[in-house]
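Shown here is one chain on its own, the form predicted together with the partner chain, set out as structure tokens.
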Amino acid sequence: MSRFIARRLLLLPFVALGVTALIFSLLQLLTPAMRASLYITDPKQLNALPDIIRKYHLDQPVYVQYWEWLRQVLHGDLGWSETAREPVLTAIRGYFPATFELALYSFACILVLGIWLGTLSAVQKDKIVDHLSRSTSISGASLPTFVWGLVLLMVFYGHFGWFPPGRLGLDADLFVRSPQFHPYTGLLTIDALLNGQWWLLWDALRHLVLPVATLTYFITATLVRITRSSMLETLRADYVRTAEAKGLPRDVVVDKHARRNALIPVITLAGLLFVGLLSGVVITETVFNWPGIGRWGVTASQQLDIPAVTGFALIFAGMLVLGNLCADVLYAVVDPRIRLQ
């Protein structure tokens, strides 16, 4: 177990460097002139163009370029951010929390109704139940997110007004910026329970609902297909018939003996789902004006603000890599033949 989890940690700085390195030649389809004034932060700095490609060494040969640039990646420089106007890390750390509050709670939603919706499926094979989660889950997977967000936002913002697209309502916005409130973690809804303020809680998930609701609709989707063909499969294996011959329960026979073996390869897959999860948080933040950092990237990409651009695929590639190493060691939690392999 430790052992495999060490090789796949041994890994990891290969995968790191592999990923810098893409990111570093795609930097190298910009002109030198463009390379060389990713640096300049004031119009004053133009006259001094040849000091700065010599301070940044950008008349070196690629790979000594390579090496510098990284080096200042190593230590948190990835450079100023026109958009955000604060230094790319900072700006960063001031959005992280945003999507990743929106990250958690989509990935909770898509788990709990993924998995539940795709046994349903499987035991109710051919009946009413699985017909309609298979055309839902296949119109989810039909549907681009920014029409069905654009959709919900149409039908319950426009005509209902329940849920306001942004993060915050102006009065809230007003009040988390405000010294009578701390930020603990950073996660909205947790800090308005940790400062006990219940109007605030309220006004957080109100804002919640379209983005979640978006994502969990087209990703849940997929996991409904996965979950339902690994269930009918194990519903017809032998220990499965074994449990019901011998008078178990049929819901017994479901949650603890299929479902859980049901849910080994869904694990794997869980890897998939993370990258679906993470592309389609770029849009959604878009569609609602989420403040998370897809909708900053997005934005740095329109107005060329390549060091915004550059930490933006470095944080998302992170997160990626994490969470298939996430998957992995799990899989050989759950799994032991994989352990011994």
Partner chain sequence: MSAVRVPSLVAPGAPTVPRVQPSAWQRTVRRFRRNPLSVLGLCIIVFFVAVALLAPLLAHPIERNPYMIPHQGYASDPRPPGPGHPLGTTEEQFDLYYGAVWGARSAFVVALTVVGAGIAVALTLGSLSGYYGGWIDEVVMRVTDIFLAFPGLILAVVIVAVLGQSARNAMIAIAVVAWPTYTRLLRAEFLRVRDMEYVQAARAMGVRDVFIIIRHVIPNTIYPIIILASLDMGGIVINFAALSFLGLGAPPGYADWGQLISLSHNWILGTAGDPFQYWYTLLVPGVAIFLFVLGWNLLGDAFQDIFDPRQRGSV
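Note that the rigid core is defined as the largest set of C-alphas that superpose within 1.5 Å between two forms. Positions refer to the first chain, counted from 1. Every value quoted in this text rests on a predicted model; they were computed, and no experiment measured them. First, how it differs from the form predicted alone.
Here residue 289 does not count as shifted, since its C-alpha moves by less than 2 Å between these two forms after the core is aligned.
Relative to the superposed core, residue 219 undergoes a Cα shift smaller than 2 Å between these two forms. Once both forms are fitted on their rigid core, the CA atom of residue 140 lies less than 2 Å apart between these two forms.
Switching forms now, from the form predicted together with the partner chain to the form predicted alone, please provide the structure.
The text that comes after this line covers the one chain and nothing more.
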């Protein structure tokens, strides 16, 4: 197992280098003056564009430009975001925790419900549970996210006033910005616990309910279909029939023999889903006024904020590489045969 992980870790720098080279090659479609905007922090610097181009070697051969750009990235200098009015790295640090918190709670619900419903649907094939599960999956995949989100808002906030949009209420937001609050992680539910503020935890959870429910209903549908298909194929395998013929209980056959082997395609999909959630679920963040990295990325692209878009692409690519690494490790945990490849 350790050798398998070590091989994957050795490949990681080369994959990351390839990703940065791809992003840099896309930047080469821009003129040196446009790429110089990565380093402009004040409109007055527009008069000094030739000096900025020479300073960052933007008029040098491509390999020199790539090395200088990569050196800046490795030092955390991703440029200045005109949209956020602060350095790109600072903006990412500010927006990412909100998206990560939303993704964490949503993914936990998606994973549990998706695997459970998919397994139950396969075991109870063509029965009422299977039909209900498939109907829910189809409706979840067909209904646009913003429609489901708006319906939840109208019912649970507009009518009952239970779960408001945004990340915090007014009183909670003022408290978080005060010196009395210590932001340890950036995740408000965890920081509320660490600060011993139970009322703040309740307020943060109330604001999480509707966006988490929207994402769970929308994305779980895909996971249910994949889990069901994989489980049906596994349940028809010879070793499963042999286990049943030996007289093993149905629950043991499903949980210990079938589901474990059916999880490999589910792990692939789950890894991509989590990375997608981390990259910012733009529509959900917009509908529920959630201050996440997705909304910021879209705003930056609309305003042609090149440094912000480049930083967003680098962060997303890095998460995708790490997500694939985690999926590979989970493959080896689920299926020991993969460790020998």
